[in-house]
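Next up: a single chain in C-alpha cells, the form predicted on its own.
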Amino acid sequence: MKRTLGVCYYPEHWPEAQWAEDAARMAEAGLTWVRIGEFAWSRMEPRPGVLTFDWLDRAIATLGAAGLRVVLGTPTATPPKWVVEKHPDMLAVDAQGRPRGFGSRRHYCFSHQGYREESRRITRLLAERYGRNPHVAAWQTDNEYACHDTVLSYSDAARRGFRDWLAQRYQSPDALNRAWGNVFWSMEYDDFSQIDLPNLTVTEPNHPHILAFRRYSSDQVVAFNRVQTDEIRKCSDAPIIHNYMGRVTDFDHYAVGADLDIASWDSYPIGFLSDRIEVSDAFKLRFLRQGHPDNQAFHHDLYRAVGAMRGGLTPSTGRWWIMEQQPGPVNWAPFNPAPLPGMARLWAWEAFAHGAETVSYFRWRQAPFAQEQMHAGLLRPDSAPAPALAEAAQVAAEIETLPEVGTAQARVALVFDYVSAWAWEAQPQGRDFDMFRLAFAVYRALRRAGLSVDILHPDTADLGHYALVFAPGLMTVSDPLRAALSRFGGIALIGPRSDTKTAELSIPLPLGPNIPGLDVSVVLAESLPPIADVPLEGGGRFLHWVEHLEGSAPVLRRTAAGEPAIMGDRLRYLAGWPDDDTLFAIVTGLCAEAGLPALDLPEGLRIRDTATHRFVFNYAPEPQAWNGVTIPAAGVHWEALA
C-alpha cells in the first residue's frame, strides 16, 4: 500500500470562496487526504431536527474535485448548546461532584443514554447521506476519547450504569463482597443499589472498587464508539478510524480498536515532552524542539497493535495512521517552542518506517480565533506558507521515489496492558509507580539497542515469532499469555510487579507469579522514594520499586546485599525497576543470549528496520555519524537491507 499524506481542514471556518483554492494548494503540496467535520455539529444541525448539510455537500465536492480523499468525522465530541439544553444531565461530573460545563469540547458523559442516542442519530444521518459518496473514503468516530480527563464521570447516569454493570458482572452482592474483600472496614453491601461511585470517601476507596469503576468506564467508551461504527457500517464500506492520544491509558484502546478498521493517533512530540514524560530538565532542553527520541516510536508500535485488533492482523501488520501530526508550535502545553527545521519531515518518515499508511498534519491553516489560535498549521493565518508546508511537500515527493518498504516481523516484543495501568493507579503503593512509565523505560532500552519492537495485547496467545519477550508491570498474566509463555522457546523477562495480584486486585495464594516453568514467588514488595536505591552486585541499581523473591529457580543476578534480583532460566523474573543504564545492560545481555545483534546508539540517534530498508533518525540538535554517513540535525537516512 502506498504511503500518503493528509491534513485536517475546517471548511466551516473559512469563506466558501476560499475552499477551491485551499483544495488546489493541498493537492499541489502532495497531500492526498483531508479530514473534516469532527467539530461541526452546530453547522450541520443548528437547531433540533433542522439539518443544513448543503454546505458540507459542497465542501466534500470541492475537495473531491481537486483529487482529495475525505475522512469524514462524526461531530459528537462537540455537541451544540441545544443538545445540552435538551439533556441537561448529560454533562460529565468530576471527582469532586462538579458538572463540567459547556463552552469548550468533550462536554458529555459516556454513560448518558440520551446523549448516546443523539450521537447514534447524527451518525446515522451522516452515514445515510455520505455513506456512498465517492469522495468520502474513510470515517473518524468522535475525536480523541479521554482528552481533558473525560472518561471518568461521577454523574447520576454513571452511578446508575455502574450499579447495573456490577449486577451483571457479579450476579449477587455476596459475590461482590467476597471479590472486593468488603468484610474489611465493614464495607459489605446488601444490595447493588447501595453501591456508590468511588469518590468523595474519607480516605482512599477500596482498590477493587476503583478498578471495577475503571473497567466500567472503559466499557462505556467502547459502547459509545460501537454505536457509531454500527451506524456507519450499515451505509458505508469505507474504513472507520478513531484518533487516539499519546500517553493516555484511561480506557482500553485495544477494545475500542476491535470495532475499527484502522487505529490512528495524534502525535505532538514537543507538547508531550513538555508535560507527559518524566525526564530531566537537561534532557528537555536538549530535545526541546524535537521531542523525545522514543516517544513517537512507542506510540507508533502501540497503535499498530491496536490496529490489528480487527481483521485477523498481527502486531507487525496492524493498520494505523497519524491523524494529527504537529507542524509547529501547539497551544496547549505549558510551554510551546517551534520544531527544529526538518522535524516535520523526520516525524513523518519515522511513522512510515513503523508502518503508518498515512500521516495527516494538523492543521491546514492556523485559526485566527478561539481556543486554538496559537496552534500552528501548514499555512499561517494570512494563508502564507508556514515552515512545515515545504517539509510536507518534500516528504510527498520522496514517497514517489522510494519504493514500498513494508513492515517487518520484529524479533522482540513488549506486552502492554491498560487494565494493569488502572490497577497501579488504583493502588500505586509508590507515588511514582506508573505502568506506562515502566513499559516506556523498557522500550527505551530496546530502542537504544537498535531493536525493532512489536507491542503485544496482554491476551496474546502466540509468541512463536519472537526471540525475546518483555512483560513488565502486568497485574495478572492472562490465561492465553500464561499458556503462550509456557510454550515459548525464546527468553521472556517478566516483572517487576507482574502476576502478583488477582483480577480483583487481591494478593493471590499461592503467591505470584504463578507461571508454569518459573518457580519464583514475590514475598515482599518495597517502593523506594527518589532519594533511595538498591545497588546490584557487579554494578547497576534498582529505583522506585524492589521485590523480595523466593523459589527454586536459578538466581541469575543478585543485589549488593545478596538478595535475588533476577531469577529463572528461559522464563525469568526481574525483581525491581532498573535505572536506564542497568536496564540497557540487561537488554543487551539478553540479546547476546538470544543471538540478536544489539547496538549502543548515541543519545538521539534511532533506527527502525522495515522489510527492505533500515531508517536512521537523528533527533539530536547536532549532526551525528552513522556508518560513514553524516546525518544532520533532524535528519533522516535510509539504506537498503542486504
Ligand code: GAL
The other form holds:
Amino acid sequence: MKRTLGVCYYPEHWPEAQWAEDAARMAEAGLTWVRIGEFAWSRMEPRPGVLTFDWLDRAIATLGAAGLRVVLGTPTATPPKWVVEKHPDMLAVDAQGRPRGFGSRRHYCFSHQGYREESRRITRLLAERYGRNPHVAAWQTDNEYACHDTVLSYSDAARRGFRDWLAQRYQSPDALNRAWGNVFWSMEYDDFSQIDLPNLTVTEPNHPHILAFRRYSSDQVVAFNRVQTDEIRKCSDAPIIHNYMGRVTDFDHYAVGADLDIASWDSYPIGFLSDRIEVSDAFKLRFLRQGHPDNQAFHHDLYRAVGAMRGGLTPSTGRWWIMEQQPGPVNWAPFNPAPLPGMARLWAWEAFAHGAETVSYFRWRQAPFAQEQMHAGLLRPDSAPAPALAEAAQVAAEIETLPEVGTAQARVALVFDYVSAWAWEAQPQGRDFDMFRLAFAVYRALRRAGLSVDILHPDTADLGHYALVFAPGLMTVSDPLRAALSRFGGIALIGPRSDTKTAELSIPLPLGPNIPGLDVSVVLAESLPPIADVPLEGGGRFLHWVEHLEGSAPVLRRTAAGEPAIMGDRLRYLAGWPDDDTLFAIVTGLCAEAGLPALDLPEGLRIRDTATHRFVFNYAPEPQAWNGVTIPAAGVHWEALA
Ligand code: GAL
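Switching forms now, from the form predicted on its own to the form predicted in complex with the named molecule, please provide the structure.
Every chain and every other molecule in the complex is listed next, the one we just looked at coming first.
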C-alpha cells in the first residue's frame, strides 16, 4: 500500500476566493488528503433547521477538483450556541458540580440523550448529503473524545444514566452492595435511585463506585460514537475514523475502535514532552525540539492495535493514521518551542515505519484569529510557506521513490488495558503509580533494545506470534488471556500489580495472581516516595512500587534484602517497578533466553523494522553513527533488511 500525506483545513476560516489556490498548493506539495468540517456546525446550521451546506458543497468540489481526497468530520465537538440554548442541561458538569460553559469546545455531556439526538441528526444530514460524494473518501467522527478532560461529567443526565447502567449491571441493590463491599462505613443502598455519582464525598468514594462510573462513562463515549457510525454507514461506504489523543486513557479506545474502520491519533511530540511525560529537566532540555524519542512510537503501536479491533486484522496489521501531526510550535503546552529542522519529516517517517497509512499535518495555514492563533501550520498566517511545508513536500517525494514498507510481525508484545488505568486512578495507593507510566516504562526498555513491539488488548486469546509477552499493571488478567498465558510457549513477564484485584477492585481470595502454571501470590504491596528505592541483589532497583511474594515458583531474582523480586519459570511475576536501567537489563536478559537479538541503542537513536526495511531515527540534537553511516540531528535513515 502506498503511504499518503494530508492536512487539516478550515475553508470556513478563509475567503472562498482563496480555496482554489490553497487546494492547488496542497496538491503541489504532494498531499493526498484534506480533513475538513469538524468544527463548522455554526456554518452548516446557523439556526435550528436552517441548513447552509452550499459553501461546504463548493469547498469539497474545489478540493476534489484539485485531486484531493476529503476526510469529512462531523461537527459535534462544537455544538453552537443555539444547541445549548435548546438543551440548557446538555453542558458537561465538572467534579465540583459546575457546568462547563459555552465559548470554547467540547462542552457537551456524553450522557445527555437530547444532545445525542442532535448529534445523530447533524451526522445524518451530512451523511445523506455527502455519503456518495466522489471526493469524500473518509469520515471522522467528532474530534478527540476526552480532550479537555471531558469524558467524566457529573451532570443530572449522567446521574440518571449511571443509575440505569448500575441496575442493568447488578440487577439488585443487594448484589451491588456485596460487589462493592458497601457494608464498610454503612454505605449500603436499598434502591438504585439512591446512588449518586462518586463526587463531592467527604473523603474518597468507594473505589468500585469510582470504577463503575469510569466504566459507565466510557460506555457513553462508545454509544455516542456508535450513533454517528450507524448514521454514516447507512449512506456511505467510506472508512470511518476517529482522532484519538496521546496519553489519554479516559475511555476504552479499543471499544470505540471496534466501531471504526481506521484508528488515528493526533501527534504533538513537543507539546507532550512539555507537560505529559515524567522526565528530568535535563532530558526535557535535550529533546526540547524533538519530543520524547519513544512516545510517538508507543502511541503508534497502541493505535495500530485499536485499529485492528473491527476484525480481520491483528495488532501488527491494524489500520491507523496520524490525523494531526505537529508542524511547528503549538499553542497549548506550558512552553511551546519550535521543532528542530527535519522533525516534521522524521515524525512522518516514523509513523509510516510503524504502519501508518496516512500522516496528516495540523493545520494548513496558521489562523490569525481566535484561540489557536499562536499554533503553527504548513503556511504562515500571511500564506508564505512555514518550515514544515518543505519537509512535508520532501516526505511526499520520498514516498514516491521508496519501495513498499509493509508492517512486520512483531515478536514482542505488551498488554495495555484501559480498565486497569481507571482502577489505579481510583486506587493509586502510591502517588506515582499510573498505568500509562508503567506500560511506557516497559515500552522504553524494549525500544532501547531495538525491538518492534505489538500492543495487545487485555482479552487477547492467542499469543502464538510472540516470543516475549509483558503484562504489567493489569488489575485482573482476563479469562482469555489467562488461558492464553497458560498455553504460551514463550516467556511472559507479569506484574507488578497484575491480577491482584477482582473485576470489582477487591482483593481476590485466594490472593492473586491466579494464573495456572504460576504458583505465586502477592501478600503485601508497598508504594515508595521518589526519594526511596529497593535495591536488588546483583545491582538494579525497584522504584515507586514493590510487592512481597510467596509461593512455590522458583525465585529467579531477589532484592538485596533477600526477598523474591522475580519468581516463576516460563510465566514469571515481577514484584516491583524497576528503574529504566534495571528494566532494560531484565528485557535484554529475557531476549537472550528467548533467542531474540537485542541492541543497546544510544539515547535518541531509535529503530523500527518494517517487512522490508530497517528505519533508523535520530531524535538527538547532534549527529549519531549507525552502521558506518552518520545520521544528522533529526535525520532518518533506512536500509533494506537482509
Ligand atoms: C488537537 C485538536 C485540534 C487542535 C490541535 C492544536 O488537540 O484536535 O483541533 O486544537 O489540537 O494542537
